[in-house]
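Single chain ahead, written as structure tokens, the form predicted on its own.
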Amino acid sequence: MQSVEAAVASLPKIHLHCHLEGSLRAETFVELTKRAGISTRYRPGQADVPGPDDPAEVYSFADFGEFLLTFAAVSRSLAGPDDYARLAREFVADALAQRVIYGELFISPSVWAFFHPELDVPATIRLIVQELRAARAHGAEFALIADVTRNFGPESAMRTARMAAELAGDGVIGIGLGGDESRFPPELFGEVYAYARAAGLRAVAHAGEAAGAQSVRDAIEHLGAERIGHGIRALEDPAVLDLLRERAIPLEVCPTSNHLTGVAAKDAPHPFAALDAAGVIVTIDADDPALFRTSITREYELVARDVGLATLQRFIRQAVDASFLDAAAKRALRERIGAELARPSAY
């Protein structure tokens, strides 16, 4: 019998929450800072302050904060186009070594704009997708969900908005809502998420991570969204559960960005098997996998040694079912995890 590791090797992957910026290789990162002259560490409204240069130590965070001032880091590291293509090259490169094929990923252009105003940022999402594109010879297929961060507000989140809608079927094909959850609730952005899904956009949200059940129904309610990022603070409201069930909407969870992120407790067992046994849809991703530390394969093998291969291999297929991909892609997609499953390596 093949252990955990190589039967979690030999499984076809999928990304549906994962942020390409958080996928920045450290030592990508500490290159880019040493090539701008900053630091490996941000703090609004102060001077540079001194942050590690050691690629084992910048990732490192105490708490849900501190985490989302290292993705700010991180995103003004990322300083010109060129950057932006090859942090898509090094990712298309790592996902391809783990047998990822299919995903949805996260980008963040309004921090972007943030961080350097002067970047074209509808070009620097086409040279994106021609390296995503990339990895269609290798028999895997990505596409971008454009988030509108909560902290710059409901105007910032429009002009994201109407930026992802023009670039809608270039490879861009939904928003999702980042940024501080505790602070911005979802209401603020339904005109926004209204404005997208006329628009032909897909709908994703944050909810249920650093705030609460009423989050997640807040999500569903206000902004339609059709898939929640995290969600797993749902538990703390049965009729948020039922929600979720009746309405057959996924969850995205990330088991090692909870757990460092203090959302999930660090001394307990993840949630995500509760959420299963609770008839709530479950998938399993890796969030932003080079600050957590983590990959979509280790997250594979901490679920199959907690609930096992089985229950792994039905969040696989269930990801394809809450994936964005149109009727004939998800049949396609279903056949090949299904024909790969079936062979003895899988097992």
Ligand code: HPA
The other form holds:
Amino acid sequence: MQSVEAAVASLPKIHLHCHLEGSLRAETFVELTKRAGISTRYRPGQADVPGPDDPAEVYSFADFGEFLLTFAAVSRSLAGPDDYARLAREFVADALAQRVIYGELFISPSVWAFFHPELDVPATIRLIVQELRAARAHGAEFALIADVTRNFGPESAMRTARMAAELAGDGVIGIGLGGDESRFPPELFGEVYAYARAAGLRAVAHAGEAAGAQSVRDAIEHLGAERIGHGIRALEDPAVLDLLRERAIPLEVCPTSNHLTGVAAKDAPHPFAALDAAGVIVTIDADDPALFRTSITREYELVARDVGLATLQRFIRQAVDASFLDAAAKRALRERIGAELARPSAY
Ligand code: HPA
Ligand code: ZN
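Requested next: the structure of the form predicted together with the named molecule (the form predicted on its own having been shown above).
Whole complex next, starting from this chain.
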């Protein structure tokens, strides 16, 4: 009988919720911090907080707040356009090695600019897009979503949205909302999303991760979010589950992320199966794979072990439908993976 690992390794993979910065290999992070003479740890308002320099230890955090600071530390280590190009190049290599064939990737340009005000952000994004396009020769395609960081407030968010609109059609397809959900609710960003949607950008938002079901409802009703990042706390309110079902709004579910940030109980099965059973559209994603010391492959394995390979394959098909590809591209992708997913598996 084929092992879960072998069965999952051979599957084509679709990754809709993945942060590019959160994919930085630990070894590269340590190298970049050493070169710049900075710590691997970042704490706001505190100069030079010592941090580990063993790649096996740099990505560790106790809760969601510490995770966000680790994400900030990683972003601080990415100083110039070449660093971002390297990040994208290594991302592509890691994605191709796992048979990722389509991905929509978050970037957080307002965090880059916070640490490196001199960085030419649009030029850096163009460089990233160029590196991602190298994957086409290997049958994989990636698009970018500019993730607005809530902590910087609506004005900074509008600047990010304007820049994303300028790069629309040039590799940037959408806008997202990340950062501290518990202190910066969706409704603060209504105008920003209205602008972005009018400019042709697709809309997603992290919600129902560090805040409850109401945050999911607000992301849909105030922002027009077409997909929700995480959204697992929708389970706290049946009316929000109804809303997700009625509007067919998919949840990008990231099991290991939720366990490590403490938003899902570690000692209980992840609630993705409950969401699926409630009729909500689920996709499986890795969020910040390097930071969470996971990968899209590992997340698929977790799911296959929990609910079986056939359900995992359905989640992959759901991800194609939930993607922001146009109808013709979705059809082509569905046909391409259809032949592979239908292949009988001994597992
Ligand atoms: N939530 C909020 N902000 C983030 C995340 C996340 O999962 N990943 C990177 N920034
Ligand atoms: Zn995320």
